[in-house]
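What follows is a single chain, given as structure tokens, in the form predicted on its own.
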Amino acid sequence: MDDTGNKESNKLKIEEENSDIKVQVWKYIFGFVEMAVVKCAIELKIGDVIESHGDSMTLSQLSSSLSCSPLLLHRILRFLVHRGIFKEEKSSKSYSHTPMSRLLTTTGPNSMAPIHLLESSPVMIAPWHNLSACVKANGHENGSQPFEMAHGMDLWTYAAANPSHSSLLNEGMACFARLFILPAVLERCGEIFDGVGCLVDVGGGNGTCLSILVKACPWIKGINFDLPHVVSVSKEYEGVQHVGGDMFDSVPKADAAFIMEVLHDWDDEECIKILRNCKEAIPEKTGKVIIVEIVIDEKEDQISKYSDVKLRMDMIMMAHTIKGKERTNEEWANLLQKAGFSYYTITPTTTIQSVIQAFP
């Protein structure tokens, strides 16, 4: 091949590669569409009615069933299919599920439509559009953070004000728990609460948490401790005991502390009181605190699956809270020092949640 046809080759790889950038550009610009479109199946029920009927729907049945356009329905669905969301059988012209529409039903055990109307609410996207703002006014350090930007006060402060808010946010926490965290800590972990008779979960929300723990253990007497607000509207569950409160104040006593994904909401000081707190409602000798948390670590997160979602949840704590973030090894470490452990373990899960005790 001679200089001009080498020069032709590589103007080709050269604009095929500039295409490939500029697809992954025009994914980013449009990052919103997926949550949204999804957002809008969850809402219309599609995969509920699917369900329902049992078996795949032609676009009339689903339309009809859902009492919306048949025309804009199948740019919906279109939309969906294409992302594997939906299957769409060509020679019926019907629509049925995949493993994935199945999780987007809002009745089905393994459900995780709470935390997708949670993230996607309009309260939950506004602070997004403060980001930037934030890390230009060095953000947490000068007491801006972008929730309070946008709702003119804190996440927890917004949630005990709106009823209906905070119902959506404990709903998608404990189908977070539910779905992803409390299995993979059970299957790997589940010794951690043998010889434990009374385990108190600390910020446990509306209790599903803590009563699967004990249905899981039924030798354990739980205390699902959160404030006032939130225990107070939570569903009675056999063997749980909700007390209302605040971790910034004390911790009920129990033989153990269960402290899962609320730690990432606050600063090292705020998490030091907390863990503090935690060490004195437990037996100095035979007590621990068992906390559910992402443990970063950045030279094995390059490889593996998880590496992005715990990222992700890194930007989310910046987003919705005034200085929680996503922790290292290291930074662990030095949070349980200052609170006065005297050791500690990480046990990694096979999600994205570790599992650290600490000892007095």
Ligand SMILES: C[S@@+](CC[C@H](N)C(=O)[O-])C[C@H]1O[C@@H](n2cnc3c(N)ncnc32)[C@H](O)[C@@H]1O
Second form
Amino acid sequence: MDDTGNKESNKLKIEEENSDIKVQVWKYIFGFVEMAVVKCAIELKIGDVIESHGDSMTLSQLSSSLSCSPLLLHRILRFLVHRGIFKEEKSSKSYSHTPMSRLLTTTGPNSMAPIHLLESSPVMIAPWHNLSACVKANGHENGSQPFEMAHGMDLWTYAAANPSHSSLLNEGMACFARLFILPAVLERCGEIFDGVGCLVDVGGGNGTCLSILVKACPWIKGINFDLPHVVSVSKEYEGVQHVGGDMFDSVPKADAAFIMEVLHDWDDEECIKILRNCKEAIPEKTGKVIIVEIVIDEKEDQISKYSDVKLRMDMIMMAHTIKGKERTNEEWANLLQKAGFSYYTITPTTTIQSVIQAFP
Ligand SMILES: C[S@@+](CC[C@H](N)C(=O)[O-])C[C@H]1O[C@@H](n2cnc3c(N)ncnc32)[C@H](O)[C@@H]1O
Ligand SMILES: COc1ccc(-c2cc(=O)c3c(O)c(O)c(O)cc3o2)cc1
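Switch from the form predicted on its own, shown above, to the form predicted together with the named molecule and output its structure.
In what comes next, the whole complex appears, and the chain from above leads the way.
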């Protein structure tokens, strides 16, 4: 092809790429719209009403049940149906559930509402506005945290001072444990709990995780260890003892320690302190620390369908803690070595987290 031909084909390629970019750019500019409209659907209880109706519902049935504008409701449902949240049956002009919309009911074992309402709450959105300032400020010593800039204290201090937010946080985390992580851990590596008589869940939240584990592994006696303001309002579960304390001081003794989605909230120095206290709590010869956390994919051949959400979680840690982060295999190895563990294994699961077992 002569020069003119090359120039023309390059011009076409750039135009094609540009037209694609001109479409892709909107998801960054208006990315918040999906979160906000799903939040609206949850607060309207659209999913709950369709579920309790037991079948599909027409727009007028829905709008009268929800006491809301049929015109606005139609436009919200049109937006949601377009992305597979609810289904419109053209013949009967009615709406029914899809697997994704079932996650948006406000109650029941499949509800993701608590974590969505947590992430979309003003308390958790506010820190994002401080991100760039904190990224700059942390270029030097003692930079501030986005959450602290927004609320005057860190996430956990705020939760201790605001019981309603603490409940939203704990219910949200429990959602993830119940719906995603525990099923994935038990499916892929349930044998890690064989022979464990007493298991302490460090930073276990409201005990949901242990309540599921002791049902699946009835030989386990669970100790749910978290801050006093968390365990003091936690529901009682058979086989689970709630213990309040500070993981930076000490961890209750057990055959094995379990710590899920906690270490990523903290920097290396704080993680080493927590891990050393976990190591102190277990038998030197037979004990282990079971860590459930994201392992960031570094190499091209590790990239998976979960790679994007893992990086999103790393950004959430930056916005909510600045000190916390998701870690790569190498970073986990470095942390565990500094905390005095002799060896570790990493087992991927069928969700975004992996199971890291650390042995004294
Ligand atoms: C992100 S949540 C994870 C909860 C639970 N492991 C899960 O995955 O659902 C982190 C937990 O660490 C707890 N936590 C924070 N600081 C703590 C401390 N100093 N001692 C004990 N627990 C703490 C919080 O109260 C919260 O329940
Ligand atoms: C799919 O499994 C999960 C996804 C996300 C999370 C999760 C863990 C956290 O620790 C966490 C957090 O600390 C936080 O401040 C936040 O806003 C969200 C969040 O999500 C767990 C499991």
